[in-house]
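Single chain ahead, written as structure tokens, the form predicted alone.
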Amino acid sequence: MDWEVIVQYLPLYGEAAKLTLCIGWMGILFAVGIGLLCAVITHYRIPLLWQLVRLYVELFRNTPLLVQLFFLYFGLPKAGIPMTAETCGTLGLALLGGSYMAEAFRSSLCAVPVMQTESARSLGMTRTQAFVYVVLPQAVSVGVPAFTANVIFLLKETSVFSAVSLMDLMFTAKDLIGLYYKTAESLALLVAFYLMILLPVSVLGSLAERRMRYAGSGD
């Protein structure tokens, strides 16, 4: 292991990590919004929309992100819809993530007893108020583990962004290996940077789950 090479490569990996995090978290943010909207539509079985949501979820959960990125990056321009690599990465991750988040949020909403909504309505709350102030907080506490797992999964999926010429961590590692044949050093830095990105998410998710469980126990 050549430590001088590792020190030399650090700035390159730092820039790649910034891009990976920027696009990754933007995609996850949009995925949360898409997933929550889809979960509400499915949970309350809004006519026509919930069938479309089920189709979307099944389509994106059962096709690889790489295939979706190829369609967005190479297919849409053929239809007159040009797209930059950054936009493609963000949109692809958002659509994939939205399908997984939708199922996680839906299962969390289903875990809240119906009597909670009925009790809130009997106190004079509207359906929207009951959802926002009674159902949603309970669903959030139940859904923390699934949400954390999905965030980690989506951040790991950013490794395929290099297929659409994004200068992310994987692209940087493959580029340096191809140019200088420093395989061990390049892969060691790749693993180290992904650990630095993913471990804090895992730890924070575990702490949030523990806190929610403690708060729910009433101790």
Second form
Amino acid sequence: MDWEVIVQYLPLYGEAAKLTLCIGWMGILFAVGIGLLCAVITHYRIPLLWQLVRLYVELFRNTPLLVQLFFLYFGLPKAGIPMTAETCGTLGLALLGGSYMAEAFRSSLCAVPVMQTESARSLGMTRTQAFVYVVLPQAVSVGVPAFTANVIFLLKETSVFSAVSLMDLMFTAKDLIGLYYKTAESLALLVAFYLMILLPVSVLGSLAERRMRYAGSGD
Amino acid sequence: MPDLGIEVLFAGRNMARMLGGLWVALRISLVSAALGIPSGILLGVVMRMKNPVTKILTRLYLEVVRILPQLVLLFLVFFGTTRMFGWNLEAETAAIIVFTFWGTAEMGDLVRGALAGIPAHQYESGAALGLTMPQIYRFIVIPQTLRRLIPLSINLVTRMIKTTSLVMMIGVVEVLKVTQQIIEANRVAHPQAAFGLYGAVFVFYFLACWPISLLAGYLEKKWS
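Next, give the form predicted in complex with its partner chain, keeping in mind that what was shown is the form predicted alone.
What follows is the whole complex; the chain from before opens it.
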């Protein structure tokens, strides 16, 4: 291990990590939005939209992000829809994540027993009140593990961005290996940076899971 | 109207070549699943042991393999072993090693979860009925565990198929690489072909994974 090389590489990896994080969090933010919208549509079975959402969720859950990115980045411009690598990465992650989040949110809404809504209604709450004060808090509690698992999954998926020539951590590592043959140092830094990004999320996730475990109604 | 790739897709042996490329990726995931699922079952059983040493070791293995992106693991094995041990691994071999390791960890966690989900009173009721330990496992624990486990492991196979698309990044000639070659070869005659061809890859992957997902969903509903 050559420490001088590592010090020299650090700023390059720092830049790359910034890009990974930037696009990663942006994509996840959009994914949460798409997921919420889709979950509500499927939960209330809004006609027509509901079938479209199912189609979207099935399509994106059953294909790899790499293939989605290739289609978005190399395919769509040929049909007259060009986009930059950054937009493509964000959009790809948002679409993939949206389908996973939709599924997670939907199943946590379903996990709240109907009895809960009925009880709230019989206490004189309106539909909206029952949803906001009774169903939603329990659904959030049930959904936390799946949500954090999805966030970690999506952050890990950002590693394929280098395929559409975004200069992320993987791109930097591969580039440096090719240029200077400092394989061990490049790979060690790569692992270190991914751990720095992913470990805090994983630890925070399990803390949140423990804090939010309050919905145990009905058993 | 310019050709958006449909003509190229059906020209000559292009489609057959792309499906051949898909098979390369599928083969890697199926071999890894065939190796990873049995060893994952073993790992899951070991993880349930109360021995602190095995507990820490298996936990460490699980966390390390699961926290890193699979592409990083691929790079570590493919480029790292060459540098450190002088091994000259084929990209496909490196991919099988990585996905087996990863699959073992994922499967191990599923098995551990399924075993932990069997309540203690199931064992106790069995013992109270006069069953011996092997009988309790044979007639009570294993059937219930399998019902939980089979849909989850089928899902794991689809995840493996999706993840093997990454092998393109370490130079395995699979469906994306073949498609790239076809697009390059038709660059002049059909400059817009990328749309249809990458769209076709998208559909191929969907057709490979969707039926398996449906099966998993069906079994989950039937057995829950």
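Quick caveat: nothing in here was measured; it's all calculated off a predicted structure. Residue numbers count along the first chain shown, from 1. So that the term is clear: the rigid core is the largest set of C-alpha atoms that superpose within 1.5 Å between two forms.
**Student:** Given a superposition on the rigid core, I'd like a yes or no on whether C110 shifts its C-alpha by 2 Å or more between the two forms.
**Tutor:** C110: C-alpha displaced by less than 2 Å between the two forms.
**Student:** S119: CA shift of at least 2 Å between the two forms after core fit?
**Tutor:** It does, since the S119 C-alpha is displaced 2 Å or more between the two forms after the core fit.
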